[in-house]
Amino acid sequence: MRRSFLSLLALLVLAGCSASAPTAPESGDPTARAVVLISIDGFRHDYPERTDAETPTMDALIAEGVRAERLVPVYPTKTFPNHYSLVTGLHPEAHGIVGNTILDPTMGDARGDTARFSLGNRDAVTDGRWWLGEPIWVTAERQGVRTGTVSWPGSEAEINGVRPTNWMVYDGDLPYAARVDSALTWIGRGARLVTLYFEGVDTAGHRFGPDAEETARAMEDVDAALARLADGLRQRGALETTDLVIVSDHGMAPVSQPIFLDDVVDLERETVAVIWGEAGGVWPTPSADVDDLVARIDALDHVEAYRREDVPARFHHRASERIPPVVIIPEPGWTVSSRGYVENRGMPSGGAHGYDNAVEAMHGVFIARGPSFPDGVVTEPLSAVDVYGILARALGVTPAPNAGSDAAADRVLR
């Protein structure tokens, strides 16, 4: 089966899919085991079965490796919380990245203002105080394993005093080919753990919807990048000593209807901040009646509201002061919004994620091919928190304490 994958790569090179992969001289040992962790943002668990997208490289990786039926994300099913759970094996309440937008009342600045985290806030994203737990590149570096991260959430900050040997600032305009070439260069220089990130499938899913033609084309773009990566490894004699692990942070569902929070909440008088969208929350003013606030929101259709301490245990979404005191969980297809927002921006459309992580449309993929993984295996669903332990065992490093299952690692590793 390994030969069939090599044969496919040769065909792709002849077809021009990956013939431009670099062949610069390198100093690394091609016989050393390496792991490449690849995130395809927003790649839903059933996307590999789509007939409107040509993904021959991914198909070959599935045929010759391990595939989980689904990869169940953590709640909230958002990008930053799940990417960091994948590499720490922790739930967001433990690793601190409880959403894409976060308030931390214990991290106020000199003026006493509450610290705020968001994807576009460079000061926050690069501040190691936000990133708790131990990501896999810190685990590896502490044990003498050189690493490199291409734009993985958290990798731009110094965490516990450690950085990857190689890392780069996130640039959404950086072509996939350049990202792959950086990963190949680092492997050639001796990195044994490298991460890659591709956001195009998520972007298309949000803009056009999960079933759109544009989403299928974005899948094909990622497949071409995977072909370039595999061919670059083959040229270096490292393909058969490298584990390729493909994951996604969440899936995608159509979104069509807003839930108007301002119908039952005085946003000016009762809230300090609101987390909008598919995983909502409210930071109430000191004078607000929180129980009454929860009851009013919960009475709305298509949504459930809880005090933070009352969130069902299965969500693992209680034990952090960064979680809003009022947690709002909409049904799939609905989003927490306001009438003013809809009047100015229009009705929601396209796709969304963030919903209950038990919803299968939120589930992603786990695909792994390489010397650490058996051939042609399909296994029952994995959890996002299982991935850290799998990576640690594939690398041969001792993991930090985590919430993953050893039994899950046993199922997918040789």
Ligand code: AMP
Given for the second form:
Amino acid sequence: MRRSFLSLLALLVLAGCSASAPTAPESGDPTARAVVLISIDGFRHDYPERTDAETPTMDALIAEGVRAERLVPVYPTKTFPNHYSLVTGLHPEAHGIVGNTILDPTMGDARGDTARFSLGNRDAVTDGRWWLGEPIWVTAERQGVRTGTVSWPGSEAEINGVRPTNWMVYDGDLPYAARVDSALTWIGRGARLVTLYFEGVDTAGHRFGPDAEETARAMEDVDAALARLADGLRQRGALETTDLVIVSDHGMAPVSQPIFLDDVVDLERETVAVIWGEAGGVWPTPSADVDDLVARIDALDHVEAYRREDVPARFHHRASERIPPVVIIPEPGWTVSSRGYVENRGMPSGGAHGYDNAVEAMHGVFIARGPSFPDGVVTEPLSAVDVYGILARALGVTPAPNAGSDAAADRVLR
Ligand code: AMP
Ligand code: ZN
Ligand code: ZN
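Switching conditions: you have the form predicted on its own, so give me the form predicted in complex with adenosine monophosphate.
So here's everything in the complex, that chain up top.
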């Protein structure tokens, strides 16, 4: 019974699909075990149950594999911190990617100013000094296992002197089919860990909201890519020797309303930089009274503010000089903003994430199917930091020290 659904699906895909994956010379052993780690950005834990999206391949993978009820992300529930926790097993305070936008007062940039990191800053994302800890592709390559990354955050930098054998510069316009075909080619050439990334569900969730029909269509686009992957592996005789591990970095909550920071803070005089959005923060000027700043922000509705060292321990969001000295955690549905910003730019109408990782709408998925995983099993929630150790065990490599739980890995591995 186990494989019949996905095999039937592969036949259906073949029947309806003209373009097949490239058949370049391939030297890899198709019977060697491989792991494909797939990130569907912003794919909320409850999306598989939606009745407005047809996702037959994901449904088959769930039926034939193991699913955790939820994948609990790390705080802040943003894309880069979570992607890097998934592949290092570390909390952001330990791996250094403490937000999508980061300042490091101890590190200078090329001009000698305080170094700043953001997703679109090529100099930063390719600079290994930002990426602490050891991502799974470094662990694997060091132990002789070849890897390939289709633009996983961090994979464009040399980390501890190591890069994936195959990697790509991030290109959000690259069609999903081309991404999948690269992954298949790399596996054909002997890569045993390959990562894939799909952003469309997150993009639609932000623009139209988690419950929108556009978000359901984006789920179907990803499902078509999963079908192409499963079909390409089956054609190579590698489907039964490959673990497919699907994760997401966070979920999505309906539209954010603004909290006006400029009502209580003199942005010019008191701040060097502000981290705006659903996971907020303030870098105060040297002359600012930090306790007073925290008290004023905390007194606003729909928000908690803390000195960095007082952030509740469950957030694991204290022990890094890259965390802003004032941490602002809004209630779900609210966002740190300013009157000036809203007057000029209006409010986004759709969805958001970045909130407290205890909020269920922020939780993502973990679905895994293949030789390392039991079939037809649903387990208790996993944490994002558990995934690194699970990948290491599926690959048969020795993991670096990490914050994941062995008991959690035992629950999902065969
Ligand atoms: P977020 O703002 O947390 O929702 O981030 C999601 C966005 O991150 C996606 O829409 C992509 O545009 C962007 N992104 C994802 N991966 C990368 C990458 N490797 N390099 C640069 N930007 C990325
Ligand atoms: Zn994301
Ligand atoms: Zn997003």
